[in-house]
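What follows is a single chain, given as structure tokens, in the form predicted on its own.
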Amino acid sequence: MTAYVRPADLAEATRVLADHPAWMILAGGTDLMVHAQHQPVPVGILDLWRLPGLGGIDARQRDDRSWLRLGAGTTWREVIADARVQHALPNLVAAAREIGALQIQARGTIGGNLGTSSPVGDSLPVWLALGAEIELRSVHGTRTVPYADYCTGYRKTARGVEELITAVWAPVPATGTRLHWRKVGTRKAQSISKVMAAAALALDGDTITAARIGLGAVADRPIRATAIEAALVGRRLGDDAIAAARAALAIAPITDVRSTAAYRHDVAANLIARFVAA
């Protein structure tokens, strides 16, 4: 019989996943339940729907910069919902308006995405493009990882077997910073991603100072377009960004069952291409 343990608190979530790190981690559920009757059974379940602790969106100052903490338990609805985030993370909230149908925004948790960690996480770019940190938790402590870091391959991840996801810190972007997201699938709606991208743009006027950009969903795990990022820098937008946006990409994506490396690159360059166009 598979044991199973809803914690009252953070404190018994880490300490049961101390004494049984082998047991399945459920959040919203969306994305276990679906794989379940292809997996073994699982030993035990540690059920961290709504736990105390794990929701909530807050704002917060640390290291002279002001960022927002979103907890792993919060669902993709809240995200939508909630008018900081809306003000601060525009693309954050594009991205959580694609994920699955509202059923699904009503149920799946950013730690759930984050946890799965899939190459077509619709969250996963935004993330990258963000310069977000993930904060872990364990008997031993708390930490943050840097989510350039987290993702190490094809649905792993540097969280220990000890470790819980607790939140996301996501840096308040610069005012002026241009933020974008965009998703490429065979559909328009409730579609698993061809191509997905994500930027971060500062701005001098219409000069680029500074770029972050992240892919998905060409490659085992979500990947920053780094040569493309040090081309933008100190180019107008417009035609001359785009020209050496296109220039410069240099990936090797994926090809699959849903689509090949050709089409997948001659999609990341033109959703990069929008993105930097006047």
Contents of the next structure:
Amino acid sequence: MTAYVRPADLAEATRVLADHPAWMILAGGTDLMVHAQHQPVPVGILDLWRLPGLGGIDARQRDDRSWLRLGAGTTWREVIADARVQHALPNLVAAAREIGALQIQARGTIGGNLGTSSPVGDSLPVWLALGAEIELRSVHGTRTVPYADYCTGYRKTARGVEELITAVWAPVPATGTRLHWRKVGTRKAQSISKVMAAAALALDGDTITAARIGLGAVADRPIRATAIEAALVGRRLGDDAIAAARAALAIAPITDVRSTAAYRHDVAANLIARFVAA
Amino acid sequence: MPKLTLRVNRQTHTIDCSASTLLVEALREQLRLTGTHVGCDTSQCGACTVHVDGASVKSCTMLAVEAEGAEITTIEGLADGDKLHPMQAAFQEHHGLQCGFCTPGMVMSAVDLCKRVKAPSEPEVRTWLEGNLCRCTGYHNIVKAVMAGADGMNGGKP
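Go ahead and give the structure of the form predicted together with the partner chain, now that the form predicted on its own is out.
Full complex below, order starting with the chain above.
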């Protein structure tokens, strides 16, 4: 018989997880419930939905930088509605709008997407482009891990079995940084991504001074396009940057039921080309 | 089997239910409220949409045990006796259905929309219904019905 616990606070949640690290950790359930029907019934369920201490979006100062700390229980609908996120992280809002449809956006959470860590998780390339950090908490303490070090393989993460994902820390981009997002799927609404790309471009006039680009659905995990990032520095928006980006694209996507490797490769190149167009 | 108490359509039910039972399974198989449909089982089609504390939720993405303490409304709880809810009346009047399989979910989503947005525009209705799939009529009459239903919910003629 499956045990079920809805903890009253974060302290209780981490205690339950320390005692039962194999339990299913449930947030909004939008992804987990789809898979759960084809998996063995879990021994126990730790239900984090609306857990006090997991919600909320706050402006914070840390390491001489401004950050937005987004609680792991924040739903996509809450992300879309938040004025500070709209202003500082418009590419996150754009990604959130394309996650499922409204009922899914009302239940799906930031932490759930990170916990599932699917290679097609819609929010994940955005965290790469933003340079976000993941806050993890257990009975032993709290730590933060850069997203780039968080996802370590196909649905594998740096989260310890006793750790809960409690928040994402997103550095507020400097004024003038261009933020981009684009998802390509079979249809506009509710489709699983074929290719996703997110970018943050720092500019001096129309010359790129720094770039961070995250790609999704083109590898076993969300990846940074580091060769393109390096190639873009010093390039001018437009043909100069587009040529550099296309020459530096080095991805090896798979062919599967949703798309072919060649299509994914070409679409990823085209999305980045649009991001750096004049 | 553990006992679970659910408030559904203004009535309290106590059922035997495992922690891994989906809300839609409890509604259909235990309470026999079969107006809530299962089209895809993968959270895409929206035929299983119900209201949990007034908000539309795909009941295949939620465990029954999570709904304990919440007020659940299914399509069966929308009408007032023999008097159809204005949104149901609008779907009937504007023929917002063909086979009817998606209709309960469409109606539940539409009621939630029109409670949040008093007079939704056509693009708002189309965006809101992205999570509800119809495979027969296309969406033209459904959108017309939702716009009329919004009027009806505000006291106009559906």
